[in-house]
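Heads up, the chain below is alone and in the form predicted on its own; it's given as C-alpha coordinates.
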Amino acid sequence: MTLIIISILFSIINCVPQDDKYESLRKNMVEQQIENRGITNQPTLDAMKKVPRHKFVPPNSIERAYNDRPLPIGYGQTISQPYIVAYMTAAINLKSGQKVLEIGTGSGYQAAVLSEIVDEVYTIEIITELYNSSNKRLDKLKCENVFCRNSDGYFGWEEFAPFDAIVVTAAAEYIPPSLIKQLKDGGKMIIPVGSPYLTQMLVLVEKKGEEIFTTSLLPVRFVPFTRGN
(Lines of atoms letter the chains of each structure in order from A and count residues from 1; the text may use other names and numbers.)
(Lines give C-alpha, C1' and ligand atoms only; values in the text may rest on other atoms or scores of the structure.)
Protein backbone atom coordinates (compact mmCIF):
# COMPACT_ATOMS: atom_id res chain seq x y z
CA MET A 1 0.00 0.00 0.00
CA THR A 2 2.83 2.39 0.93
CA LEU A 3 4.51 1.73 -2.41
CA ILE A 4 1.27 2.48 -4.26
CA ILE A 5 0.80 5.78 -2.41
CA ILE A 6 4.41 6.77 -3.08
CA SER A 7 3.97 5.85 -6.74
CA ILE A 8 0.81 7.98 -7.03
CA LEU A 9 2.45 10.92 -5.27
CA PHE A 10 5.50 10.67 -7.53
CA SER A 11 3.21 10.65 -10.56
CA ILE A 12 1.38 13.77 -9.37
CA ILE A 13 4.61 15.56 -8.50
CA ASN A 14 6.04 14.59 -11.88
CA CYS A 15 3.03 15.88 -13.84
CA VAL A 16 2.38 19.20 -12.19
CA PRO A 17 5.68 20.89 -13.12
CA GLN A 18 5.19 19.77 -16.73
CA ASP A 19 1.77 21.45 -16.91
CA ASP A 20 3.06 24.51 -15.08
CA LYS A 21 6.02 24.66 -17.45
CA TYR A 22 3.84 25.04 -20.53
CA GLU A 23 1.45 27.44 -18.80
CA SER A 24 4.41 29.60 -17.84
CA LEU A 25 5.81 29.43 -21.38
CA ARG A 26 2.44 30.52 -22.80
CA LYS A 27 2.23 33.41 -20.37
CA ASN A 28 5.75 34.54 -21.25
CA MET A 29 5.00 34.13 -24.96
CA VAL A 30 1.98 36.44 -24.71
CA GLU A 31 3.69 39.03 -22.52
CA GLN A 32 7.05 39.18 -24.30
CA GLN A 33 6.23 38.37 -27.92
CA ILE A 34 2.74 39.80 -28.27
CA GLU A 35 1.82 42.42 -25.67
CA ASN A 36 5.29 43.98 -25.80
CA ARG A 37 4.77 44.54 -29.54
CA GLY A 38 1.60 46.52 -29.01
CA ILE A 39 -1.24 44.00 -29.31
CA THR A 40 -3.86 44.88 -26.71
CA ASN A 41 -6.98 43.07 -27.96
CA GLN A 42 -8.02 41.23 -24.81
CA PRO A 43 -9.96 38.32 -26.37
CA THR A 44 -6.90 37.57 -28.51
CA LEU A 45 -4.52 37.71 -25.55
CA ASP A 46 -6.79 35.47 -23.47
CA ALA A 47 -7.09 32.91 -26.28
CA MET A 48 -3.33 32.82 -26.88
CA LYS A 49 -2.75 32.25 -23.16
CA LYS A 50 -5.21 29.36 -23.12
CA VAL A 51 -4.55 27.33 -26.28
CA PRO A 52 -1.72 24.78 -25.74
CA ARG A 53 0.51 25.57 -28.74
CA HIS A 54 2.83 22.65 -27.91
CA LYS A 55 0.03 20.25 -28.85
CA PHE A 56 -0.11 21.64 -32.40
CA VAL A 57 3.51 21.00 -33.39
CA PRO A 58 5.35 17.76 -34.26
CA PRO A 59 6.91 15.87 -31.30
CA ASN A 60 10.43 16.96 -32.24
CA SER A 61 9.36 20.64 -32.04
CA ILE A 62 7.55 20.63 -28.69
CA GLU A 63 10.42 22.29 -26.82
CA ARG A 64 10.40 25.10 -29.42
CA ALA A 65 6.62 25.50 -29.56
CA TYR A 66 6.61 28.82 -27.68
CA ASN A 67 9.60 30.33 -29.46
CA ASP A 68 9.18 33.50 -31.50
CA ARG A 69 9.22 31.76 -34.88
CA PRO A 70 7.17 29.62 -37.28
CA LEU A 71 7.77 25.86 -37.21
CA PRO A 72 7.45 23.18 -39.91
CA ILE A 73 4.49 20.80 -39.58
CA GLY A 74 5.19 18.67 -42.66
CA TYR A 75 4.05 18.69 -46.30
CA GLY A 76 5.81 22.01 -46.91
CA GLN A 77 3.57 23.81 -44.40
CA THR A 78 4.22 25.68 -41.15
CA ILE A 79 2.53 26.77 -37.95
CA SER A 80 2.80 30.56 -37.96
CA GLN A 81 4.87 32.60 -35.53
CA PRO A 82 2.80 33.32 -32.36
CA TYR A 83 2.94 37.08 -32.95
CA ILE A 84 1.51 36.72 -36.46
CA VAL A 85 -1.32 34.48 -35.21
CA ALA A 86 -2.15 37.08 -32.57
CA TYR A 87 -1.77 40.01 -34.98
CA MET A 88 -4.14 38.49 -37.56
CA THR A 89 -6.68 37.57 -34.89
CA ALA A 90 -6.60 41.01 -33.28
CA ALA A 91 -6.77 42.83 -36.63
CA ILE A 92 -10.25 41.49 -37.40
CA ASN A 93 -11.50 42.39 -33.90
CA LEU A 94 -13.56 39.27 -33.24
CA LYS A 95 -16.43 39.03 -30.79
CA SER A 96 -18.53 36.34 -29.16
CA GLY A 97 -21.48 35.26 -31.30
CA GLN A 98 -19.62 35.55 -34.59
CA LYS A 99 -18.90 32.98 -37.30
CA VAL A 100 -15.44 32.79 -38.91
CA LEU A 101 -14.03 31.02 -41.96
CA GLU A 102 -10.36 30.02 -41.96
CA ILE A 103 -8.51 29.02 -45.13
CA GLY A 104 -5.54 26.76 -44.39
CA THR A 105 -6.12 24.70 -41.24
CA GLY A 106 -2.55 23.41 -41.06
CA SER A 107 -2.07 21.89 -37.63
CA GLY A 108 -5.26 23.53 -36.33
CA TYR A 109 -3.65 26.11 -34.05
CA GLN A 110 -5.16 29.26 -35.56
CA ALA A 111 -8.59 27.58 -35.63
CA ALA A 112 -8.26 26.69 -31.95
CA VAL A 113 -7.36 30.29 -31.08
CA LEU A 114 -10.36 31.57 -33.06
CA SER A 115 -12.64 29.02 -31.37
CA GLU A 116 -11.88 30.56 -27.96
CA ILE A 117 -13.38 33.87 -29.12
CA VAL A 118 -16.22 33.22 -31.58
CA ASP A 119 -19.15 30.82 -31.63
CA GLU A 120 -18.33 28.93 -34.84
CA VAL A 121 -15.14 28.34 -36.83
CA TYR A 122 -15.24 26.75 -40.28
CA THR A 123 -11.78 25.77 -41.45
CA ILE A 124 -10.61 24.35 -44.78
CA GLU A 125 -7.43 22.38 -45.50
CA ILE A 126 -6.56 21.12 -48.98
CA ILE A 127 -3.78 18.71 -47.91
CA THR A 128 -5.60 15.54 -46.89
CA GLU A 129 -2.95 14.35 -44.42
CA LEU A 130 -3.00 17.67 -42.56
CA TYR A 131 -6.80 17.73 -42.64
CA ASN A 132 -6.94 14.27 -41.06
CA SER A 133 -4.43 15.04 -38.32
CA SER A 134 -5.80 18.50 -37.45
CA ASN A 135 -9.37 17.23 -37.41
CA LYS A 136 -8.41 14.50 -34.92
CA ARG A 137 -6.34 16.93 -32.85
CA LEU A 138 -9.11 19.52 -32.57
CA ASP A 139 -11.59 16.78 -31.68
CA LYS A 140 -9.26 15.40 -29.00
CA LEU A 141 -8.85 18.88 -27.52
CA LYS A 142 -12.65 19.26 -27.50
CA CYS A 143 -12.78 22.24 -29.85
CA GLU A 144 -16.42 21.41 -30.48
CA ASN A 145 -17.23 24.64 -32.30
CA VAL A 146 -14.63 24.02 -35.02
CA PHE A 147 -15.81 22.37 -38.25
CA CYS A 148 -13.20 21.05 -40.68
CA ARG A 149 -13.34 20.42 -44.41
CA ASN A 150 -10.87 18.87 -46.87
CA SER A 151 -11.14 20.94 -50.05
CA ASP A 152 -9.78 23.86 -52.08
CA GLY A 153 -10.08 26.94 -49.87
CA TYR A 154 -10.25 29.26 -52.88
CA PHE A 155 -13.98 28.52 -53.14
CA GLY A 156 -14.66 29.04 -49.43
CA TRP A 157 -17.56 27.25 -47.75
CA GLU A 158 -20.65 28.69 -49.37
CA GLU A 159 -23.06 26.48 -47.44
CA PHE A 160 -22.36 28.40 -44.21
CA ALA A 161 -21.77 31.87 -45.67
CA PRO A 162 -21.88 34.73 -45.03
CA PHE A 163 -19.09 34.95 -42.44
CA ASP A 164 -18.35 37.76 -40.00
CA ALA A 165 -14.65 37.32 -40.72
CA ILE A 166 -12.29 35.29 -42.90
CA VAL A 167 -8.71 34.41 -42.00
CA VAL A 168 -6.43 33.21 -44.78
CA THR A 169 -3.18 31.62 -43.60
CA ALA A 170 -1.45 31.16 -46.97
CA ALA A 171 -0.17 33.70 -49.48
CA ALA A 172 -2.39 34.37 -52.50
CA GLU A 173 -1.34 36.40 -55.53
CA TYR A 174 -4.71 38.16 -55.37
CA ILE A 175 -7.76 38.21 -53.11
CA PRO A 176 -10.15 35.43 -54.22
CA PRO A 177 -13.49 36.98 -55.34
CA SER A 178 -15.35 33.95 -53.97
CA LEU A 179 -14.11 34.77 -50.46
CA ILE A 180 -15.12 38.41 -50.76
CA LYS A 181 -18.58 37.24 -51.82
CA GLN A 182 -18.88 35.06 -48.71
CA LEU A 183 -17.97 37.90 -46.37
CA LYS A 184 -20.87 39.47 -44.50
CA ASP A 185 -21.66 43.14 -45.00
CA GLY A 186 -19.50 44.86 -42.40
CA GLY A 187 -17.21 41.82 -42.23
CA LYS A 188 -13.43 41.68 -42.36
CA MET A 189 -10.89 39.43 -44.03
CA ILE A 190 -7.18 39.22 -43.37
CA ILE A 191 -4.97 37.67 -46.04
CA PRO A 192 -1.30 37.69 -47.09
CA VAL A 193 -1.10 38.88 -50.70
CA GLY A 194 1.94 38.54 -52.95
CA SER A 195 4.23 36.19 -54.81
CA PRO A 196 4.99 32.75 -53.34
CA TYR A 197 8.28 32.36 -51.43
CA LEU A 198 8.84 36.13 -51.42
CA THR A 199 7.84 38.81 -48.93
CA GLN A 200 4.10 39.43 -49.12
CA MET A 201 1.84 42.09 -47.64
CA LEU A 202 -0.69 41.26 -44.96
CA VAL A 203 -3.89 42.93 -46.14
CA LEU A 204 -7.05 43.78 -44.21
CA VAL A 205 -10.19 43.64 -46.38
CA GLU A 206 -13.38 45.33 -45.20
CA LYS A 207 -16.74 44.92 -46.89
CA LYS A 208 -19.20 47.81 -46.60
CA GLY A 209 -22.26 47.33 -48.77
CA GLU A 210 -21.08 47.07 -52.37
CA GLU A 211 -17.72 48.64 -51.57
CA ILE A 212 -14.51 46.80 -50.67
CA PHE A 213 -11.75 48.60 -48.77
CA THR A 214 -8.23 47.24 -48.37
CA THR A 215 -5.49 48.28 -45.97
CA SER A 216 -1.89 47.10 -46.16
CA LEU A 217 -0.73 46.20 -42.65
CA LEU A 218 2.77 44.71 -42.59
CA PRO A 219 5.19 42.61 -44.65
CA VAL A 220 5.04 38.87 -43.98
CA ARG A 221 6.23 35.55 -45.41
CA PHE A 222 3.67 32.77 -45.74
CA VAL A 223 3.66 29.47 -47.60
CA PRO A 224 1.79 29.63 -50.94
CA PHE A 225 -1.98 29.28 -51.23
CA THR A 226 -2.28 25.67 -52.46
CA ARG A 227 -4.90 25.04 -55.12
CA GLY A 228 -6.60 21.88 -56.35
CA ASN A 229 -5.80 20.38 -59.76
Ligand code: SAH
Second form
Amino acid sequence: MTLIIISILFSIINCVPQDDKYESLRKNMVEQQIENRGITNQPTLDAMKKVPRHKFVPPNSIERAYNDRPLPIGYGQTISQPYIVAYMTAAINLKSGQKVLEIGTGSGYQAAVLSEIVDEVYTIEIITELYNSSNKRLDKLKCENVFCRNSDGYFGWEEFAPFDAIVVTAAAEYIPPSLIKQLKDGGKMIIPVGSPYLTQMLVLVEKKGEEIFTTSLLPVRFVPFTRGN
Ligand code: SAH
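So the form predicted on its own is up there; where is the form predicted together with this ligand?
So here's everything in the complex, that chain up top.
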Protein backbone atom coordinates (compact mmCIF):
# COMPACT_ATOMS: atom_id res chain seq x y z
CA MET A 1 0.00 0.00 0.00
CA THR A 2 2.74 2.45 1.07
CA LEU A 3 4.65 1.48 -2.08
CA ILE A 4 1.65 2.26 -4.27
CA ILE A 5 1.19 5.68 -2.63
CA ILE A 6 4.90 6.45 -3.01
CA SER A 7 4.90 5.48 -6.67
CA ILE A 8 1.76 7.51 -7.38
CA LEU A 9 3.32 10.53 -5.66
CA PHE A 10 6.51 9.98 -7.65
CA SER A 11 4.70 9.94 -10.98
CA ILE A 12 2.78 13.08 -10.06
CA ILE A 13 5.88 15.02 -9.03
CA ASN A 14 8.08 13.79 -11.86
CA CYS A 15 7.14 13.18 -15.43
CA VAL A 16 9.93 10.61 -15.84
CA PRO A 17 12.03 8.46 -13.51
CA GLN A 18 15.55 9.73 -12.84
CA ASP A 19 17.39 6.79 -11.41
CA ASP A 20 18.79 5.15 -14.49
CA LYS A 21 22.29 4.41 -15.64
CA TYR A 22 22.35 7.40 -17.97
CA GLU A 23 22.00 9.87 -15.14
CA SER A 24 25.69 10.75 -14.97
CA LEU A 25 25.90 11.18 -18.77
CA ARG A 26 22.95 13.54 -18.49
CA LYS A 27 24.55 15.50 -15.65
CA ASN A 28 27.73 15.91 -17.73
CA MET A 29 25.66 16.98 -20.74
CA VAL A 30 23.99 19.71 -18.69
CA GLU A 31 27.20 20.92 -17.04
CA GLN A 32 29.51 20.83 -20.04
CA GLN A 33 27.25 21.60 -22.99
CA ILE A 34 24.69 23.88 -21.35
CA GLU A 35 25.87 25.54 -18.12
CA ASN A 36 29.41 26.04 -19.44
CA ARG A 37 27.95 27.90 -22.40
CA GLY A 38 26.21 30.35 -20.14
CA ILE A 39 22.66 29.05 -19.64
CA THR A 40 21.65 29.78 -16.05
CA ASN A 41 17.84 29.36 -16.12
CA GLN A 42 17.41 26.89 -13.25
CA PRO A 43 14.08 25.29 -14.30
CA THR A 44 15.64 24.51 -17.71
CA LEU A 45 18.77 22.98 -16.17
CA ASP A 46 16.69 20.90 -13.72
CA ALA A 47 14.36 19.66 -16.47
CA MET A 48 17.23 18.64 -18.73
CA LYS A 49 18.87 16.74 -15.87
CA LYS A 50 15.65 14.75 -15.47
CA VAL A 51 14.40 13.87 -18.97
CA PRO A 52 15.97 10.63 -20.28
CA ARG A 53 17.09 11.81 -23.74
CA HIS A 54 18.25 8.27 -24.63
CA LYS A 55 14.60 7.16 -24.62
CA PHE A 56 13.77 9.66 -27.37
CA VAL A 57 16.31 8.49 -29.97
CA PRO A 58 16.24 5.43 -32.25
CA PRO A 59 17.84 2.25 -30.78
CA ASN A 60 20.98 2.62 -32.92
CA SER A 61 21.64 6.11 -31.50
CA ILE A 62 21.21 5.42 -27.79
CA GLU A 63 24.93 5.55 -27.07
CA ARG A 64 25.13 8.96 -28.78
CA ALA A 65 22.01 10.40 -27.13
CA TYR A 66 23.97 12.68 -24.78
CA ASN A 67 26.46 13.89 -27.41
CA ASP A 68 26.69 17.56 -28.34
CA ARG A 69 24.75 17.23 -31.59
CA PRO A 70 21.33 16.68 -33.18
CA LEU A 71 20.45 13.09 -34.16
CA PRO A 72 18.22 11.61 -36.88
CA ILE A 73 14.81 10.34 -35.72
CA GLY A 74 13.55 9.06 -39.10
CA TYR A 75 11.43 10.60 -41.87
CA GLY A 76 14.23 13.11 -42.56
CA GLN A 77 13.72 14.77 -39.15
CA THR A 78 16.04 15.31 -36.18
CA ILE A 79 15.98 15.66 -32.41
CA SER A 80 17.70 19.00 -31.72
CA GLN A 81 21.13 19.35 -30.10
CA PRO A 82 20.76 19.46 -26.27
CA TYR A 83 22.17 23.02 -26.11
CA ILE A 84 19.54 24.29 -28.58
CA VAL A 85 16.71 22.63 -26.61
CA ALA A 86 18.02 24.30 -23.45
CA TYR A 87 18.58 27.66 -25.17
CA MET A 88 15.03 27.78 -26.54
CA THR A 89 13.51 26.68 -23.24
CA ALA A 90 15.52 29.23 -21.26
CA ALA A 91 14.73 32.07 -23.71
CA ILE A 92 11.00 31.98 -22.96
CA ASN A 93 11.55 32.00 -19.18
CA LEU A 94 8.84 29.50 -18.23
CA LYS A 95 7.18 29.09 -14.86
CA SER A 96 4.97 26.46 -13.30
CA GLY A 97 1.27 27.11 -13.86
CA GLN A 98 1.82 28.06 -17.49
CA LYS A 99 0.48 26.56 -20.73
CA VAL A 100 2.81 26.11 -23.71
CA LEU A 101 2.31 25.20 -27.36
CA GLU A 102 5.06 23.41 -29.30
CA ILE A 103 5.05 23.07 -33.08
CA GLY A 104 7.08 20.06 -34.29
CA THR A 105 6.78 17.24 -31.70
CA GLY A 106 9.35 15.06 -33.53
CA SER A 107 10.64 12.63 -30.90
CA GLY A 108 8.72 14.36 -28.09
CA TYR A 109 11.95 15.32 -26.26
CA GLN A 110 11.42 19.11 -26.23
CA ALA A 111 7.79 18.54 -25.13
CA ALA A 112 8.98 16.36 -22.23
CA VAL A 113 11.49 19.03 -21.16
CA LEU A 114 8.75 21.69 -21.24
CA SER A 115 6.38 19.40 -19.31
CA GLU A 116 8.80 19.31 -16.38
CA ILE A 117 8.46 23.08 -15.98
CA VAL A 118 4.91 24.11 -16.92
CA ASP A 119 1.46 22.70 -16.18
CA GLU A 120 0.28 21.93 -19.71
CA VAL A 121 2.11 21.29 -22.98
CA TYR A 122 0.22 21.12 -26.28
CA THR A 123 2.35 19.78 -29.13
CA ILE A 124 1.60 19.39 -32.83
CA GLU A 125 3.34 17.11 -35.34
CA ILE A 126 2.59 17.03 -39.06
CA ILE A 127 4.10 13.58 -39.85
CA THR A 128 1.59 10.93 -38.74
CA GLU A 129 4.23 8.26 -38.01
CA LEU A 130 6.18 10.63 -35.73
CA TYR A 131 2.96 11.78 -34.05
CA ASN A 132 2.09 8.12 -33.33
CA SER A 133 5.50 7.19 -31.96
CA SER A 134 6.01 10.31 -29.84
CA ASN A 135 2.47 10.15 -28.47
CA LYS A 136 3.09 6.53 -27.40
CA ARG A 137 6.53 7.36 -25.96
CA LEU A 138 5.22 10.31 -23.91
CA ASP A 139 2.41 8.13 -22.54
CA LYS A 140 4.85 5.40 -21.58
CA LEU A 141 7.06 7.94 -19.80
CA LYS A 142 3.98 9.22 -17.95
CA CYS A 143 4.21 12.74 -19.30
CA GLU A 144 0.56 13.15 -18.47
CA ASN A 145 0.51 16.91 -18.98
CA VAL A 146 1.54 16.66 -22.65
CA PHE A 147 -1.24 16.64 -25.26
CA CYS A 148 -0.33 15.59 -28.82
CA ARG A 149 -2.05 16.37 -32.07
CA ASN A 150 -1.42 15.29 -35.67
CA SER A 151 -1.93 18.35 -37.86
CA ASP A 152 -0.30 21.32 -39.56
CA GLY A 153 1.01 23.50 -36.73
CA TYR A 154 0.79 26.60 -38.96
CA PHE A 155 -2.72 27.09 -37.58
CA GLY A 156 -1.75 26.52 -33.94
CA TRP A 157 -4.28 24.92 -31.58
CA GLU A 158 -7.18 27.36 -31.28
CA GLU A 159 -9.15 25.26 -28.79
CA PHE A 160 -6.53 25.69 -26.04
CA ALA A 161 -5.31 29.19 -26.93
CA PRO A 162 -4.09 31.60 -25.70
CA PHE A 163 -0.70 30.23 -24.65
CA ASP A 164 1.87 31.73 -22.27
CA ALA A 165 4.58 30.63 -24.68
CA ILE A 166 5.03 28.98 -28.08
CA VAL A 167 8.08 26.97 -29.15
CA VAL A 168 8.51 26.27 -32.86
CA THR A 169 11.11 23.60 -33.63
CA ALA A 170 11.04 23.71 -37.45
CA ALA A 171 12.39 26.56 -39.60
CA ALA A 172 9.69 28.86 -40.96
CA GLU A 173 10.19 31.49 -43.67
CA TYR A 174 8.03 33.87 -41.67
CA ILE A 175 6.21 33.86 -38.34
CA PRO A 176 2.77 32.25 -38.83
CA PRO A 177 0.14 34.95 -37.98
CA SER A 178 -2.15 32.44 -36.25
CA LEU A 179 0.63 31.63 -33.79
CA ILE A 180 1.04 35.31 -32.90
CA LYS A 181 -2.72 35.49 -32.43
CA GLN A 182 -2.70 32.50 -30.07
CA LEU A 183 -0.03 34.03 -27.82
CA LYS A 184 -1.25 35.63 -24.56
CA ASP A 185 -0.66 39.31 -23.90
CA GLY A 186 2.83 39.27 -22.35
CA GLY A 187 3.54 35.89 -23.95
CA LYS A 188 6.77 34.82 -25.65
CA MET A 189 7.45 32.74 -28.75
CA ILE A 190 10.77 31.29 -29.87
CA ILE A 191 11.04 30.35 -33.55
CA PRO A 192 13.77 29.70 -36.13
CA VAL A 193 13.10 32.02 -39.07
CA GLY A 194 14.78 31.83 -42.47
CA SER A 195 15.27 29.78 -45.61
CA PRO A 196 14.92 26.04 -45.29
CA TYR A 197 18.23 24.15 -45.74
CA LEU A 198 20.23 27.32 -44.97
CA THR A 199 21.17 28.89 -41.65
CA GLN A 200 18.19 30.51 -39.94
CA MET A 201 17.92 32.95 -37.05
CA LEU A 202 16.35 32.00 -33.75
CA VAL A 203 13.91 34.83 -33.08
CA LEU A 204 12.27 35.73 -29.77
CA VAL A 205 8.80 37.21 -30.28
CA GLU A 206 7.16 39.13 -27.43
CA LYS A 207 3.54 40.23 -27.48
CA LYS A 208 2.69 43.35 -25.48
CA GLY A 209 -0.89 44.47 -26.02
CA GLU A 210 -1.28 45.07 -29.74
CA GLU A 211 2.47 45.35 -30.24
CA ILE A 212 4.89 42.63 -31.32
CA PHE A 213 8.60 42.90 -30.51
CA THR A 214 11.17 40.61 -32.14
CA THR A 215 14.78 39.99 -31.15
CA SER A 216 17.23 37.94 -33.23
CA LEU A 217 19.15 35.69 -30.88
CA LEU A 218 21.27 32.99 -32.50
CA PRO A 219 22.04 31.50 -35.94
CA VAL A 220 20.70 27.92 -36.09
CA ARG A 221 19.89 25.11 -38.55
CA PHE A 222 16.52 23.43 -38.26
CA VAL A 223 14.59 21.08 -40.53
CA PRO A 224 11.97 22.93 -42.62
CA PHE A 225 8.52 23.92 -41.41
CA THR A 226 6.34 22.05 -43.92
CA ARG A 227 2.70 22.62 -44.83
CA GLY A 228 -0.20 20.17 -44.86
CA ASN A 229 -2.41 19.67 -47.88
N1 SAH B 1 11.02 19.15 -31.09
C2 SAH B 1 11.52 17.94 -31.71
C3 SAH B 1 12.44 18.22 -32.88
C4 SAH B 1 11.62 18.22 -34.05
S5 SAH B 1 12.31 18.38 -35.64
C6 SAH B 1 12.18 17.02 -30.72
O7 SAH B 1 12.37 17.41 -29.56
O8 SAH B 1 12.51 15.89 -31.10
C9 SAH B 1 10.97 19.30 -36.34
C10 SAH B 1 9.65 18.59 -36.42
O11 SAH B 1 8.71 19.54 -36.92
C12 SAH B 1 9.62 17.41 -37.38
O13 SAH B 1 9.16 16.27 -36.72
C14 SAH B 1 8.65 17.86 -38.47
O15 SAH B 1 7.89 16.81 -39.02
C16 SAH B 1 7.78 18.84 -37.71
N17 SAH B 1 7.06 19.82 -38.54
C18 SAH B 1 7.49 20.48 -39.63
N19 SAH B 1 6.54 21.30 -40.11
C20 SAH B 1 5.47 21.18 -39.27
C21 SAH B 1 4.18 21.77 -39.23
N22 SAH B 1 3.76 22.63 -40.16
N23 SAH B 1 3.34 21.40 -38.22
C24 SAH B 1 3.72 20.52 -37.28
N25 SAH B 1 4.92 19.91 -37.28
C26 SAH B 1 5.81 20.24 -38.26
